[in-house]
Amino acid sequence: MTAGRRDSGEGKGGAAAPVDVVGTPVSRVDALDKVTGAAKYTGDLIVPGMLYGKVLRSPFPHARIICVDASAAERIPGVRAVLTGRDLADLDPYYGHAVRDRPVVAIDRVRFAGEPVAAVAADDEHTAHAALAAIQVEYQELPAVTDLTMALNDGAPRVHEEALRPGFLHSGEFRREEGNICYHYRIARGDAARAMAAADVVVEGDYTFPAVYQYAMEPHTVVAQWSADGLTVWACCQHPYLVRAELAGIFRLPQSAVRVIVPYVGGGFGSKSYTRMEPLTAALARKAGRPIRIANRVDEAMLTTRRHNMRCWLRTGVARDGRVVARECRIWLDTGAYADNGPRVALAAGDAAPGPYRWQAVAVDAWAVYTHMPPAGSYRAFGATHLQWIGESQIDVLAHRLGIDPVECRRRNLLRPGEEVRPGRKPLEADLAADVSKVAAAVGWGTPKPPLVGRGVSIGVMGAGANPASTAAVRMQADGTLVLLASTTEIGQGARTVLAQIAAQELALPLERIRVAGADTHVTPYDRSTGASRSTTVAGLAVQRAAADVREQLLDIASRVWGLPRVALRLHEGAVWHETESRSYADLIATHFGIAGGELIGRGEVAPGRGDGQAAGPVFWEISCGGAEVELDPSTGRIRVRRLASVADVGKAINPQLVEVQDEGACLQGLGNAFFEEMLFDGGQLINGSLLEYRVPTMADLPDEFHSILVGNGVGPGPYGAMGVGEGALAAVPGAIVNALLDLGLQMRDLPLTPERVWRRLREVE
């Protein structure tokens, strides 16, 4: 597989500062403690007094629980504690960001074959499964609904019959629809249909996206501690401070009462984004009294978050010139049990559905569907990814009819730098035309092609950012050394990596005398959340302007010691200097102090109130635009990826190396999700839930070349001119391998391409 490369305007228009960190793929700085083992994971902690749990799990889809018996697990030596819906009467048991309606263990009835009914707290694993064994639960088993269309049918069972709370982190009010309905969002601009009856051409159609799992390599781990302070958990998530907000709701204590620790995190993906295993674990560990660790196995895992899988109708209409007129839209996401991000997917599918294009008339509505299954979340570019390929799909359908290159149907339709993407949002920031041009010269395009070779581009923008509100602060220690405080989590994406280059630029400091500290809500400052490809962007923008505080107070300290102006003095290897003559950062703390032992601190924040992003958001697009050339088998209906490429239109790549393999992982995602990956229930069960039964990508299906296409012209709000990067290749694969199939007359609507799937599309074609 052939690396990546850069595209000429990368960096351009950037930096105020020289660029010599930023700009540069140094090494990782977390490199050495994860390659030798070093690194600790949340799995790794023994906390004195730690006690096991497990969790208990219900075997129906629905059920009304008629009663839970404890009494003979209570009795095995070793078992310390039980804990079942009745211990949680003095809580507000539910929780959830958007809507609370999930309870920490199940109260009155299950909702889902997975869904926690109890768990149990033992000296040793062994002794854990033991108790669960012994736990006796009666159920009533009742009707359940375990697909969208049992679900959207008149009179089905509804899986929620109370009103919908709004959750811990909603600001609005959630109104009740019918049915199992969770959430409605849609877009309405212009008359769709008056403007689709004047299209000359018209295509429209139906397709699925399934169930997929996030698939982190470390699964979820919780450990909780009580004590007179309050309550301490060391978790794998993503959003520390918004769980340490749930937590405290949940166990009416105050937020500063609720530490929330972050050691290194084996992947996330938005597996862990949110409140997820914590309740459960707190509240097992509230009832022991001791240190409890909850720690997921794989397919336990998968029934604790998944992708939303869908169906959708659109329907996209064009003049014959190839001008875009109009597109309707119909998505239904199916949430599962409860809404976890559900809502939010919904919002992101619809803001998706109309792609990047500048049509005369839209219609999307977008629907977020209460089943009986386990609840779906957050996953790298949710709603971008599920809507995009059926949407650029459709494009080059009708590019096909017309006699129009898709590759320039799509440059005399696509959103130009400024113009708006969405009614009253930001304006875009990149040049997709270019953008979709580079990926399609990536792959070939437009020169001879062997036979059973096919091409295709799928481009779209996705919101990104999430809330822009982060603080970051620095501590310049008496030997000159930096520790930097920031909560964005590292996922394994690079972030304190990147963190430290952007201090160690601010402050002419090498590398290695740069300390970044995990994720601790008594320590690190407030972030928001690490997710929507925001940490460089916002997280990082408020460590340049803490950075930037620590060089203001050197230079001040430099020019009352000197008796300069500031103007005459520069900073430079950890120096202040003054032509020739140099004095380093400790000797001028030292100085300031009149002792070896002071330290200087700097704050930096980024928030709205200060006009960071604008209130109709988002605080970037991140641009989606991905070329395929691909060979197909016709006996067997085996797809090969003979190349691969993705735009990473990033404004400035802080570090190229990390932005590289970021598009490389994502695309590899996006291979998965094309090619194979689906959860696979019956009747409401998991049916493949380990490594052997679901498949991900591995080494095999790396396409024969690989192409990320740096771009960056210095346009985006983040520091030196960034934006994020990481979702958008993944949301633009399967799109442009559904195209390249399309290239060779062979219309999908249907993910995954399973070999079977493509091969009795084949016959029914022929």
Second form
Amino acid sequence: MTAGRRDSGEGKGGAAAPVDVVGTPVSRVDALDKVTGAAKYTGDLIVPGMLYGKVLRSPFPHARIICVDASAAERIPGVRAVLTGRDLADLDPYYGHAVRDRPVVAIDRVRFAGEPVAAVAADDEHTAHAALAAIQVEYQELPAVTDLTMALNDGAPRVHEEALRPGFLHSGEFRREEGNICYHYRIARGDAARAMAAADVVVEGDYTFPAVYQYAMEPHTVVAQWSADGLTVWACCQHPYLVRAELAGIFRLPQSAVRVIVPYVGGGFGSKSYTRMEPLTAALARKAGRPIRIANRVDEAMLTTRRHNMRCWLRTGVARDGRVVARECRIWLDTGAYADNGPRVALAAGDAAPGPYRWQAVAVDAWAVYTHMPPAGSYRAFGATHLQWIGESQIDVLAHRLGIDPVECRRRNLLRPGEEVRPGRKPLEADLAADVSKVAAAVGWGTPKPPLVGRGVSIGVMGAGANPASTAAVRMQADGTLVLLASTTEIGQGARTVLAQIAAQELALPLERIRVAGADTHVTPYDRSTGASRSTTVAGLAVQRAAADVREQLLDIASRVWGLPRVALRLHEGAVWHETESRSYADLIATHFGIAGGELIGRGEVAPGRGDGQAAGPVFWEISCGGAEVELDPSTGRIRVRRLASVADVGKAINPQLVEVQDEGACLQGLGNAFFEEMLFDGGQLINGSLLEYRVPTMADLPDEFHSILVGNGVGPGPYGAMGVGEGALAAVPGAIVNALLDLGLQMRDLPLTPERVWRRLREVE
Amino acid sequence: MEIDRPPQARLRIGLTVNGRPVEAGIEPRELLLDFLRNRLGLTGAKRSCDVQVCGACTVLVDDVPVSACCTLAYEARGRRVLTIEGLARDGRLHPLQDAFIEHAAVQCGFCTPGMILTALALLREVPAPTPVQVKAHMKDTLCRCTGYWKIIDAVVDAGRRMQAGEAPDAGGGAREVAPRGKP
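Having looked at the form predicted alone, could you now put up the form predicted together with the partner chain?
In what comes next, the whole complex appears, and the chain from above leads the way.
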């Protein structure tokens, strides 16, 4: 087996009784389709009459468009339409869920190198690609701000000079900030300057985090088709209802006239959050009068959205006994030419800055900054991944200075269950001190270390669950089988499996009798989004309630049939039982309808308005806790990970195997973010826009040992006490690695920890 | 304006795909991946990196794993091509497919076809590989969802099962290809 060992606070299950499907590592319901090649992704679909679209992108980071002449391209045989900014006149062409700052295709001006300037629809991809070269664009290059420093300079060119409208999901009111500031988030608690002055030991430093590419293996792909009924879009998107709302806004359609269908999605990790290539594809299809498919290539996906690069200044003060006193932090996030999810990333980064500790005072400022760079948005554990390693490294620096063991220092300061994490927000559920002790033990904390081996831990909490607004429906068919309708998308996390398990549990129905429909806004009911580790916790709760609704209906029918009170009845194996007598669900439905047909429809919803979660959120605090043991090769700067451990504090693992694999995947992305992932730019131009030059983790990068520790205290707000996982480990791993290097006397302030960077730092330290 | 039009030239090729003979007219520049996906409707092989790094488009040509995104369809003339759609036989899954399901080695599934075919090539050379051998052989096939551990477990386990007597390369698996269970 693998070198790793997996501990489980839940017990591994095994041959559980068929009715007790929750807590059991059942096989994925989508696995058979996926191992046989039968699973269809957006790019596998062919709509009759479909054309192929290609996008012409700006070569300049900032320029005025003097003229776009597509006439030569339009004359090419096989070219059916060319879309430019002039075709948007009858639309509301600016979109963005946070700020409506982004045109469907460039209008008069380009703001980053790679911005869509035109799009071609042709009979085949080759023709569309060839036609791009025939489009004549005259640009007037303008001064560009292609990094944070340039963008923040006094008198810097403004990326957006015009007034901007807030998007429908902007948290709070939208206020235009000075210069290139897109958004400002502040936490001010107590008098931080005064508390800091009173601290016995203070450490401060400047840190950087690079731009990172999510690399969902399936690049963004969209098929759009218009009919008299409106617009249908097949897209590999994470949030079909939010995409629908934006499309309805752009094309001035009622929401019911826009249908978003999500086939299987080849990974997301945030890159398919919110609206991506859907408006452009729909606009091109509208112009061509034919269905269109646009499939990004990897280099285009990198220019579509990415993780924010960041600059940060952080200061921490502690008392001599190791009690934390004050923290001050300033964060600048490069959100690129369009806000994308920058405001939320700034918010999450600001929230992550204090860490899960009991401070006397905290002062945090986080700014999302417009630049002439490709837009930055969501990537798994955004904000937390940016900040946790920084805060956690200062805790270790201070612990080392005071001669206190870093794990012990954390135990003294970590918030306890029930304590306030951020003012006015939900109190903490998990036992953080126990979690950090578990990862420390897993990486051999306190045991003798060979030379050049260091150990580190890192812990944080992330506001997770997004908004607790989900609905679901289950339809029990006349034969007693179930169709489950939910709009959380299956992006690999196992949502369809977990939701099926929940319905199976509630209805005492064998899992084989349940089918889960893919998200389709004309069919599956509203869900806010698929992200923030919310599918099991929030969508799962909606499914649980929908299934319970059908269970109540079955009990009502059985109660009438037998003339017995409901308390005398129980559900087992697809039937309602009274003592030793049973009636199958199919029998009950037939009796109810009086024919061999009909169905029972169950409805479930989760909504803050009905008391689910606090308006201020979060739905739950996702735990981000990791430990690492590394070995440094001082002659090359290369770091080998000997042991890596993560705690997945899930409340209740509905499917322990799926939890493990989510946690493992997040850890591996954490290693990639820590060690080598970085988008490189020169003057606003992406220079490593291919997987030949942008490296992601392979099997060769696995740690020698890996421990995914499942903790289930049943304290989550989801079904059966579940709470989400899947993101936290990514935020935890870089901090654990950085602290393991600190254990070797090497303080790193810039990611990624490439061998060259580590080697140079070693020379400096010596 | 003169434009580089797609050439009209057609080459005739004959090859075997998943055990069946195929005759086709192709463009000289046509990639094997496009030929399989667009002409034959075999969409199991996926397009991701386009530069032979990720392995999502891997198919076996005369038992050798190749990146279909960087192979001309013409190069497959006269050869045997196996895609993921041809792996299960006689309605039974291959042991590798079974093992991928049981070990939760599948998440989003985009890498899975290439991953399984790459593993199949390994098992034909090394019938019961160790985890170290699996890592060495498969390190150039990317998965972004899993931590790779479950994939390694699955390949090692499939090798063991096949050695223990489940017929190699003929659907010796436990599962039927048909839809899951019947109510």
